[in-house]
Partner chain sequence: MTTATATPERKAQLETPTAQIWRRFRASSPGKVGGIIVLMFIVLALLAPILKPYDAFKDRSYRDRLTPPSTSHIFGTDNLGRDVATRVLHGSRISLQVGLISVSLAAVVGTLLGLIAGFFRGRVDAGIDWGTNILLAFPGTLLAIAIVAVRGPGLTNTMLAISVTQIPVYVRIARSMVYSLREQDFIHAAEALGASSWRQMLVHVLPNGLSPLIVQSTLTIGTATLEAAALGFLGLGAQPPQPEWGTMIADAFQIGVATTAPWTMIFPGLAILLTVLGFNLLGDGLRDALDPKSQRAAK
Amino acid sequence: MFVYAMRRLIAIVPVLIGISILVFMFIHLIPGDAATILLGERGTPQRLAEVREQLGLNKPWVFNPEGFAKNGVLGFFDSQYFNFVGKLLQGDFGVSLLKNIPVKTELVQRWPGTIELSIGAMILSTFLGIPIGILAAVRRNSIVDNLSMTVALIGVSMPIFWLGLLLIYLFAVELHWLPPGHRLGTDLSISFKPITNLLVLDGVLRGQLNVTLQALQHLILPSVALATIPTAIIARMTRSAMLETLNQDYVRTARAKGLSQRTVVYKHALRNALLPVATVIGLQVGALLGGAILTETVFSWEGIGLWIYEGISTRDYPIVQAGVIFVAFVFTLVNTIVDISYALLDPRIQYR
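Assuming the form predicted alone, can you produce the structure of this chain alone?
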């Protein structure tokens, strides 16, 4: 298993390289650049050329034939993309073109917010989706089954940004039960000094339970909005896997032995139905990180998603590239862990 795990971890590298190329090309194909946005109406041709030279935007995208004539092979790779990759291999994500601060500094500050939001949404979707799927499978074609699958279909079809706005209007504007956005209230966000920037955890570590409670209150609405689609998908997959497992011979044998319905469902059927469910849960991590862009924008949540959105809006290339590569790395890493966990869920699976 160790050799298989190492092969899967190494396979992440070409995936990240491919992602970096696609992101670089797509963002450079968008009309305009950071110099145009930075100067605005003051952008005379001469001033635009000066700013582009300062920011390195005057260099070719990928290869530099003129640099090859001057400096040989090194000059040939003196381009925007390879300069970014070279810094990335050194652990340097570059400098924000507009804010003029290291991208790594902002990444360290931002990623805990997205991880906290994704964990909250995944907990909701897993602990709701699996029981709903089990109940629908056990009571197949009943009112419970039809109702739960209808709700799941609505959940898959509902846009996150629209649901987020509805939740804000209902629970924050009308009922005043929950805050409409941000990770903390204005008073605590200024005075509280986080440790890990996972605010729910930091409140416990600092011994300030009021921070933990307020962070949880701010977490509820965006987590519910983000968890809607994964909950529906997990519920439908759990139902499908359970229906297939409940028709197996060993399940009928367990029932013939006089075992209780609870034992048959949870001890014999559910464990064997968890493999496809575990795969779906792993894939939903990517959906959560992707959906976080919309969710964080709607709820003004200080995370990677809002950060990437701001970077796209301002053509801040280093921010977009670093943010997307980080999301891709987390997504591939989680799916690798899910693949390796198959052996724990099913002893019949052996990796070589």
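Next up, the form predicted in complex with the partner chain, please; the one we just looked at was the form predicted alone.
Chain only, nothing else included.
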């Protein structure tokens, strides 16, 4: 098992290399290099050359044969790509072109926002999706089943940015029940000093429960919007997994023994149906990262998705680059961990 897990982890290395090549290519396909964007209209040819020198943009893209003559093997790899990868490995994502602060500083600030939102969405979708799926399977072909599966189908077809706007319109603008966006109200977001930037947690840590309460209120609408598609997928998956186990011989045996419907459904069928469901839930964690960009934009939620969006609209490419590469790394890692845990959980899977 350990060997299998290690092999799966090693297998992601080529993918990570591929991600770095792809993102590097992206940045170099953008018309105008960082020096031109940085200097804008003011760039004299001389100044441009200086900045290029500073940023290492005058070095060759991949290999540096001249450097090899000067500094040997190390010089050979003194190129834009390998410097980029080297810095990435040290956690250096470069400097924001507009704000002139290290990208990493902002990444560290923004990431907890996305984690908090994803946890909110994951809790909602798991605790709604599984019971709906069970109910639909147990009452197969009933009104409950048809209705919930119709709703689930609408859920997977939902443009979530639009749903977000509808939720804001209904619950914030019309009913005034919940705030329309941001992670805290203006008063608290200025006065409150976060520790981990997971604001719900920070309120507790600082002993300011009003912060926790307000953070939770702000979390509800974006979580609902982000949870829509995962909830629908989890409900559908739970239903089909339950239907499969409910048809198994051992379930019939359990029924024949005279066990109650409740015991049969929850103790016998559900436990075995949960395995594929757990995998789907794990895969949704990754999928949330894609949806987060849209949800965060609609709700002005200060997370990594909004950060990427802002980076694109202000053409601050180091931010876009860092955001995209970071999300891709996390996404790959999460999906691999899900794969490995699936093998761990299911004794029938042969891992070699």
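Bear in mind the structure is a predicted one, so any value in this text is a computation, not a measurement. C-alpha atoms forming the largest set that superposes within 1.5 Å between two forms make up the rigid core. Numbering follows the first chain given and starts at 1.
Engineer: Core aligned, does the CA of residue 248 move at least 2 Å between these two forms?
Structural biologist: No: residue 248 shifts by under 2 Å between these two forms.
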